[in-house]
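Starting off, we have a lone chain in the form predicted on its own, written out as structure tokens.
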Amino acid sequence: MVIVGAGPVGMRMAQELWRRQPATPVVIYGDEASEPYNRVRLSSFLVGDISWQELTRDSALPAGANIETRYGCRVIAIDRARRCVRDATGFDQPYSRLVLASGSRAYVPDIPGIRLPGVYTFRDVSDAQRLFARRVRSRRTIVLGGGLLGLEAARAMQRFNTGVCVVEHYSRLMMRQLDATAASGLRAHVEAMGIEVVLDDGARRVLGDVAVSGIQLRSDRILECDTVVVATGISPNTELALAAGLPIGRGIKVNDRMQTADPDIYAVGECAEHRDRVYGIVAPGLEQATVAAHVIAGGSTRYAGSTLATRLKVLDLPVFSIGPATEEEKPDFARTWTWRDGNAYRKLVTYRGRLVGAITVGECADLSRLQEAAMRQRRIWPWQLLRFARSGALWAEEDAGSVLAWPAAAAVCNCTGVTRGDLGRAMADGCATVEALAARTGASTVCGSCRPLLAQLAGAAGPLAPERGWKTLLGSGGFALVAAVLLLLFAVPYAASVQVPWQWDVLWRDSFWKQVSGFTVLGLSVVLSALSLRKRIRRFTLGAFPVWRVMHAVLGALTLVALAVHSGGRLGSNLNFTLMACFLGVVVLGATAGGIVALEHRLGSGAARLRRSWLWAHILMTWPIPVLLAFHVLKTYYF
């Protein structure tokens, strides 16, 4: 296997191939002489937040892997007929499969003066090293481009009290990721950090004779500067593929298996064009590398495209965007929901009741769960939207909780797409440290922002302790389930003769006993509802909650016995039937939820999601009972 490109996607490709076919030899070519590094964190490296060792730490190849690296050696041609690539030394390297992960280069607009000394791009470590030296001497820097890279470059160049101005030709910052409100808040934050922002204007020419002295905007405004950083987008590196006769659009055209027109040549990352789309961020490239490796190993995986998610800190302000959340991209007839509190802003986009996009500016505790819901287009219920309108959160505070309680499908690492379930399986296989989890799954190996979550998981990698009173909880639930089934299937017969020693049917024939059993059911039901008070009212701290939960389960089983005495197992009709159906539904759902809670230490990571689903169903089924019960009592006494 030959891989052309030693960036994050090329290195991920090598790691995935080794994981699936460790005996297969792999050769990696890289243009740059330096060891592979994490391009996503270049801005942090330029600012000084991380060291070179940290920048290269997560790009290491597995120890002892059958992988040969040829860094600082450019591939200059592909010979498809001879199935080999030629490098800059003249050596012809045969391949059985070839993967092009050649990435992209900075797009430089063709305007007068753009080649003057003092104009820089910010794309690779060579650019970063040049800017390292330049920022000490620069007194005034202009950054062309108000997207992700432009804002990161502006932050980096500001370190030595350099005056920085960002020029964006669109009407707002981060045009592709943020709507007008979010972009306005971001602009205010950027300007508060001392960075000037010019919107809805672009560079017409770079001024200067022997070096940069300023730029002239389309509006004819002159901005003086001694340094210009170009961050206006990317151009995929397609020259190799084009010279080899492979179809090219904006990038190298590939199918859902990441194959080019030549089935033995694959393309992944920023150089690839899938379904007429080139992704300009690293996460889709990592997904593509995983798909290509799986296909090469004989799998049948298909790549259906990626939901673009942007999650980063812009000048220390957390910003997140996923899906079609801007006005330009949201689907027709989609609905938007917004919440704002000071500098914090959140927006949801729903289509046919499902979450398709979201934007957040500021800290957001349930961000990973929000991302998972948007990626899988989860249904959003009206009561969740009401909570969002009040607090900016779709889920109750305790539901956000620790990463240990996240759903298995929730993405823990946004850059690589590693889910809570993937990490759970890795822990089950013995990965008990952050480093082991990162090596096995790739989580935290791009931007590193999820390392605290991995640490949280690694710190709790041992087996879960059983819930207090779990045996009683399980026993009560089992009894209630059996009793509910018996009530559904069998009714106690009336006494066949008056000569029977004990006339048991007096329990539901005699008005007095009927009222005793009925009010027993009512009283027990009221007591059962006290559990919700213990859970929801913070000042209500009497007793431990697990004890209340066990009492709730036991009383629920006793309530079912009282109901059997009250009805004789007859479901009735009309109002009575509806009331009985609700009661039995509440019992069955509650008993099942209790069983899941009791066995959570054995069920593993998927139990938390099951627990929430069954508990919510149990609660929802309870809501009609007070109204139905009131009508039942009124009807009984009226007639």
Ligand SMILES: Cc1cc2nc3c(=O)[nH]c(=O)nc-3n(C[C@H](O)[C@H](O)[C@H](O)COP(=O)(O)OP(=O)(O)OC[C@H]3O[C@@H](n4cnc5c(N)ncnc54)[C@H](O)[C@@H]3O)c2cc1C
Contents of the next structure:
Amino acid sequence: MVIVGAGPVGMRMAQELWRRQPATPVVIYGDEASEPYNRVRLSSFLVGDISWQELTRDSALPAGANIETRYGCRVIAIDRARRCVRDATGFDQPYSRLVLASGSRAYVPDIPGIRLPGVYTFRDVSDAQRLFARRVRSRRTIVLGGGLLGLEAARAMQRFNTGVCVVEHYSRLMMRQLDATAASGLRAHVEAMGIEVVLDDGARRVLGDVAVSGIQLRSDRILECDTVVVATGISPNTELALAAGLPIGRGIKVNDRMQTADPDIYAVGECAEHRDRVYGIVAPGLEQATVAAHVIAGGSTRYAGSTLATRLKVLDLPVFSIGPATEEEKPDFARTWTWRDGNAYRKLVTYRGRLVGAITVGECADLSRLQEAAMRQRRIWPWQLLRFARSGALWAEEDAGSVLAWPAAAAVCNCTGVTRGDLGRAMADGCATVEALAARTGASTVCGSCRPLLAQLAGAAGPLAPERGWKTLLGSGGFALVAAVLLLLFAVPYAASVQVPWQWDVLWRDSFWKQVSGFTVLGLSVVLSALSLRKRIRRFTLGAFPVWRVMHAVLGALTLVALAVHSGGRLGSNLNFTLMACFLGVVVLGATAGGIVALEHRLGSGAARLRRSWLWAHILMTWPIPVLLAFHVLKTYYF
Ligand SMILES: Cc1cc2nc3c(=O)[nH]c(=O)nc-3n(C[C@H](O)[C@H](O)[C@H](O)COP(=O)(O)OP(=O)(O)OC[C@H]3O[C@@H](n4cnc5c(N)ncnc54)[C@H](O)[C@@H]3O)c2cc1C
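Next up, the form predicted in complex with the ligand. The previous block was the form predicted on its own.
Full assembly next; the chain just shown is listed first.
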């Protein structure tokens, strides 16, 4: 397998291929001179928020993997007939499958003067190094483009003695991601930071003889400057594919299997065009890499497109947008809900009762959960919207904050798609730190915004928070356990004499009372099984799961009481004995699992594995019960 491009998506591709087919040799080409790095965090690197080690940390390939790296070496041609690629050294590298992950370069508009010294792009680490050197000397920098990249570049270029101005062609900043309210809040913040903003205007020409001296705008206004940073979009690297005769649109055209017109050549990441869309952010590329690796390994996964989510970094103002959240983008008949508090602003877009888009400006405690809900288009209930109108939050504080309360299917890292369940499994296998979780699952290795959630999970941010309702869970589990053991060991005695005022043994002797207690057990058992559906059915999101779990435990304990009344603590024989043994087994296993859940915060990382084993045993044990119960009822009435 040969991969062209060692950007984030190419590296992910190599890792995925290796994970699925460790014996197959992989060769990865990257034309940048440096070792691979996390391009998404390049602006944080330029600002000085992170070091080179931090920038490259998560791009390392697994030790011992069968992957040959050829960095600093460009692929210059693809020979489809001979099934090989030619690299810059003249070597012909054969391939069985070729993956193009050549990404894109900065789009530079064709305007007079754009090639003058002093005009920069911001795409790779060499650009960052040049800008780093330049910002020391620059007195006035103009950034062309008021999108995510332009704003991050503007912040990075700003120093106490460097004035910065952002020029945006559209009427608002981050036009594609933010609505007018959010964009004007962002603009106010950017201006308060000392960055000038010019909207609804663009560069007509770059002025200067030997170097940049200014910009002439479409409005004929002249802005003086000594440096220009072009952040006006991207242009996918499609030349290789084009020369090889593959169909090209804006990017390299691919089908849902990420294959180009040549079934042995795949394209993923920013160079690929899927269903007429080229994605300019990293998460879709990572998803595409996973799909391509799966298909190459013989799988049948298909890529159906991605929901775009953006977070603005380095501007000291959390700005987030996901899905079609602007007036222009939102689907027809979609409904919007907004909340404001001072400078904080939140907006939700729902379509047929499901969350499809959101914008937040300012701190938002449940941001990751909101992102997950929009990604999975989760149902939003009317009471959640009421809460949103009141407080700007969709979830009660205790549910939103703790990732521990998330369902297993919820994505914790939206860049890589790693779920709460994946992380739970990694923890069960002994990953007890954020680093170990990141290395094992890939979570937090892209934009890094989910690191606090990982810290919460690993307990790195303090001891593991106890599960909601853990005391009730522990109490009912303990009660059920003791009651089950007592039932196993002792039978309730019959009333000693007919003169005892209350003949308690009529409860399991008298046919009427026996039916009352019997149907109580049956009814409670049905309710108990129904309660567990809250966890099993992904789309069923009514109420918080921990509350349902506590109800399950309490009702389980009550069922045992009803069973004691029904049987008088006698195990019976044959069918009755089997049924009773199953019931008591279910109770013992469930009560123990509940106890482990309740004490997980004390038991440490191994508890998750323990809890899962007991839980599965509990579930398996319930399977024969419906059949046994049916026979029990049948034989009771028939005979
Ligand atoms: C400053 C900055 C900030 C960003 N912030 C975010 C963000 O917050 N969130 C987000 O989601 N995205 C962000 N992005 C975008 C994100 O970095 C890209 O979406 C992502 O890097 C795309 O990955 P890729 O591997 O497809 O392409 P690239 O990262 O472009 O990697 C492609 C690699 O292939 C190499 N290559 C190309 N042709 C050849 C060849 N012929 N032979 C060998 N090698 C070749 C290129 O040199 C490059 O190294 C940001 C980008 C920048 C520049």
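If you superpose the two forms and keep the largest set of C-alpha atoms that fall within 1.5 Å, you have the rigid core. Numbering follows the first chain given and starts at 1. This one's a predicted model, so the numbers in the text were calculated from it and none came from an experiment.
Taking 2 Å as the criterion, T89 does not count as shifted between these two forms: its C-alpha moves by less than this amount when the rigid core is aligned.
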